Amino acid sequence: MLVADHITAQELYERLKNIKVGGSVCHYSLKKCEELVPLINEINELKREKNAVILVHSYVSPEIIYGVGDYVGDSYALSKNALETDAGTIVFAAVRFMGETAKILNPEKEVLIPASLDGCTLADSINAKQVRTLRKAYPEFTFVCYINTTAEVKAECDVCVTSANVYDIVENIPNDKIYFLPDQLMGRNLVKEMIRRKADKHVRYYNGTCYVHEEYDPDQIFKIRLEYPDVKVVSHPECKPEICDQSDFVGSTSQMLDYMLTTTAKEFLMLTECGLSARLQQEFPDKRLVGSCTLCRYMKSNTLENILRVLKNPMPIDYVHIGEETRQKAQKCIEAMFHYTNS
């Protein structure tokens, strides 16, 4: 658990004072912390009363992560946390497909989403009907879906993967014909990695993208390296292959943080959503962030006010509901991920 039962404005300020990303969005003065603390303490009190737990993706705002978050991480780690928790209610501060994954694994628990924007450009790029059409066109292929997909899409696929395990799982799948969806940039990186590993895989991929990661340009890396010759470039596999090729490390959000913790480097260009940059500034104050990052409007639509509201007076739209047939099929897809991860 990350948060105490009660926090003072000074304590919150000490946690957040080093964070300076996203323009004025993530800058914290003592005065701002004084305004946030009543919300934070009320939320933490309600959690105890309602036997609720708050799962927080690294991309949401720092006051949520370090104020009310019980578990913080990437989609894979949070899915495991959702499975392990004894809480009867899960508030998932992220995007809806992540809350759906928690519901798939915990059908008996209430799952609530406190985001005001219900979407994700990557997850919304494909639906179940499109997957069924693709399966008819490619009947011999094993369909592998990124965890950043809806429950209905997972229910139509064979194996789910994350950015942390996609390469190992695809290599372990006994079929040499793989259809990966929905991220075309991760798909292109997957093709290159299978070639590098000399794995005999014929990989096709869909054309979806994450609008945050697709905008990074190789010229950005070139300019930063000229100014900071010792910088380590850290990127997410949802970035373009040209970006990943020029990076010192490529991995999931959790893997990025682990890399920065273990390397002796002091300067980093982080090519992913700004939330991870905020975590770097808070958790590794001796390390320096150079260059810019990009905000995800969907992740940042999670707010303390919305978390308090869904705990107090949730509306029907806040709940995650999945039909049982769809849930069971999607669960098999996720269980296949655990199988191939351990094989």
Given for the second form:
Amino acid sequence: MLVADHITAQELYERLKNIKVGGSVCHYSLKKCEELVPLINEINELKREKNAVILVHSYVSPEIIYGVGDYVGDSYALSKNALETDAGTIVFAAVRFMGETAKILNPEKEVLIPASLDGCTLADSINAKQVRTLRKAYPEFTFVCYINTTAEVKAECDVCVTSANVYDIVENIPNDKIYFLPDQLMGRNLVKEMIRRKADKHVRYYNGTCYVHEEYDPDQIFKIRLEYPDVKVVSHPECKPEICDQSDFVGSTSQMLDYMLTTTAKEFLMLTECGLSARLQQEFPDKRLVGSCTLCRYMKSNTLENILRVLKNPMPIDYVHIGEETRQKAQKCIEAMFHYTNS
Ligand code: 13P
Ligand code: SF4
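I've shown you the form predicted on its own. Could you give me the structure of the form predicted in complex with ligand 13P?
Next comes the full complex, this chain leading.
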């Protein structure tokens, strides 16, 4: 658990003052913290009253992470937190597919989504009908879906993966024919990694991309390395293979944080959403971030105002609803991920 019940503006400012990323989005003065604190304290009180927890993805704005978040992490860690929490209500500050994952695993709990922009370019790139068509075309393949998919798409697939476990799970699946969807860049990274591991896998992949991660260009790495010869380049597997090949470390958002913990390097180029860079500035003030990061409009559409509203006065659209048949099929797909992660 991250938050205490009541905080002062000064305490909030101490938590946020080192953060300076994403243009004006993530810059905090004491005055800004004075404006934020009444909202934060009201949310934390309501949470206790309503037996609710707030799960927050690392890409969401820092005032949410460090003001009201009970759990913060990557999509794999958050899906485990959703499974383990005793709270009756889960407010999922992230994107809809992550809230759906929480509901799939906790059908008896209320799951509320405070994001005002509904979407993710990966989750929106494929629907259930398209998966059914692909399954007919490739009947011998095991269908592996990235967690960035809707509940309906998960319900049509065999195994779900996250950026934290995709390579190990695909290697462990007892079928050499794998259809990976929807991220083509992660699919291309997967093909390369299976070759590197000498795993006998024939991997086909779909054509989706994340608009935030596909932006990065190998020239940026070249330029930064000229200017900062000791820099460590850290990228997410949703980036192009040309980027991952030139990186010192590739992993999920939590694995990137862990990498920072274990290396003595001082300068980093983080090729992922700005929210993670903000966390790094807060948690590792002695390390320096160079270059720039990119913003995900869907993650950044979570606000303290929306969190307060969904807790106080939820509307039908704020709840995650999934038909029971779809939920059970999607649950199998997610449980297969837990099975392969533990095997
Ligand atoms: P993680 O699984 O690393 O949290 O990433 C989720 C995501 O949406 C990345 O763009
Ligand atoms: Fe989706 Fe990309 Fe945003 Fe992640 S960063 S939620 S993959 S659009």
